[in-house]
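In the block that follows, a single chain appears as structure tokens, in the form predicted on its own.
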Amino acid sequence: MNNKYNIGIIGGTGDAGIGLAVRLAVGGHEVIIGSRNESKAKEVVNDIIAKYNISGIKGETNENSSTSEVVIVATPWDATISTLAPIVNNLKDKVVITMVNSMIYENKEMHSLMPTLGSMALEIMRILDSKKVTGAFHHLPAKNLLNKDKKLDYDVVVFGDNQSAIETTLNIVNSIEGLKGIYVGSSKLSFAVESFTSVLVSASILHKGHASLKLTGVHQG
């Protein structure tokens, strides 16, 4: 059975964030859009309920959001250690889960970047001082997520370094229809798989769809 948790969402107001505050909403969750503006995050919520007809969903700052029970980090990369640095007090000790991806666009193709300490996983770490930061749901094509009645069915990659942050994890991921999540191993794995998202990328621009990934040969309970 999964738990339900109170959900903070920093930078969610792209694509990415706004579909998976949706889903987890749907899922049972309260979930905060965080934004650095705050009149944003709430024309944004405005958007959802009047679309969706979804409760459980609130427009903050970062700030605010960055108190919630549990954070996923959905910033643009570049703005990621930017936007985390004046919150880290507000996130010691907490479940942290991030779904960012250094990529750039080049040449009709997604290609990866390596952060300084090889992924933006690790850098979140860093600044943060935290082993109970998470990676997952960097492989979801953002456009199905925003679609509520679109059916998911997809494996969700995650990695992790603490038992109990990767535990929430999974209850999290599992509590969204259509989506099993599937711990692969430590945070050592990070860029691989934040990188293999420009692979998915290159793949839905050059077929004009939305690629995604489903693991097979693998059984977690």
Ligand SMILES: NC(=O)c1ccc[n+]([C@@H]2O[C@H](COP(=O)([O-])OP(=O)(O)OC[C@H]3O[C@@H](n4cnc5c(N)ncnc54)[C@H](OP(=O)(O)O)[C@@H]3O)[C@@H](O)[C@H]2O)c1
Contents of the next structure:
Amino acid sequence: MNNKYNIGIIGGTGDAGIGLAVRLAVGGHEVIIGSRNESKAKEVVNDIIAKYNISGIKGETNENSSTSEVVIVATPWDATISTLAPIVNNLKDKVVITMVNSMIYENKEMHSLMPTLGSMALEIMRILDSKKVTGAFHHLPAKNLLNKDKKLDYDVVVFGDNQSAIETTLNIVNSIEGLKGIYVGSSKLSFAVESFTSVLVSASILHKGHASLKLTGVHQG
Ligand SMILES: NC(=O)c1ccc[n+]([C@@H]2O[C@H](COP(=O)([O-])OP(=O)(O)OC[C@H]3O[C@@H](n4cnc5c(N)ncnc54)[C@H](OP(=O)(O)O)[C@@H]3O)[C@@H](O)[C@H]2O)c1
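Now show the form predicted together with the ligand, given that the preceding structure was the form predicted on its own.
Below: every chain and molecule of the assembly, starting with the one above.
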């Protein structure tokens, strides 16, 4: 498989966006990190180049980033819909991958919150009026993505309703060394996928680690 994409990351200046951008660029994709503030995005990219010595990443506004072939949403859950609303027209009819989890930190635990429609993926599908929204990367600890010495060895749960969008998402996940995309089903699974992140983050807090997922019983060979 040798599919390379132009990928925009909305809200890409946070740890999750930066960590993913670095791993995607290493995987051969062209990445645009998006921000509310273009100069912040450019500074973040300069820091990435200095730290990781890689090319293939640019910093732009969220709007410019949203013109990419494939777009990843990496905003905080409570800023997601307001961030996407002004750029809906750029996102219609393209593959949009959400990694957004709605959670709140309480009493040294992370608790999941249920958005009005049941998940952030369903909220995003509604505002974009699109079936090409998929979910992936929810369970990846950004700290491990950012650590260039960390060899990844995780499964990435992928959900979605549109076959070509699912295939594109799996291609992108599998292009990152150490990740294996596992399609689990439709967007009806999105709340379960998003909310399980609270279990992983709470375990990470309790055990002072960075928990992620490796499934058994679903790999071939
Ligand atoms: N961190 C992880 O380990 C991890 C792992 C998997 C999934 N996720 C999910 O990925 C998403 C991003 O996580 P993160 O830790 O990178 O988040 P973050 O650092 O809190 O936010 C990411 C970016 O969103 C933008 N942003 C912040 N507040 C905003 C607002 N009110 N309106 C619009 N944009 C705003 C900021 O970019 P600008 O200031 O440049 O606009 C910020 O750098 C979350 O939904 C999280 O649940 C995170």
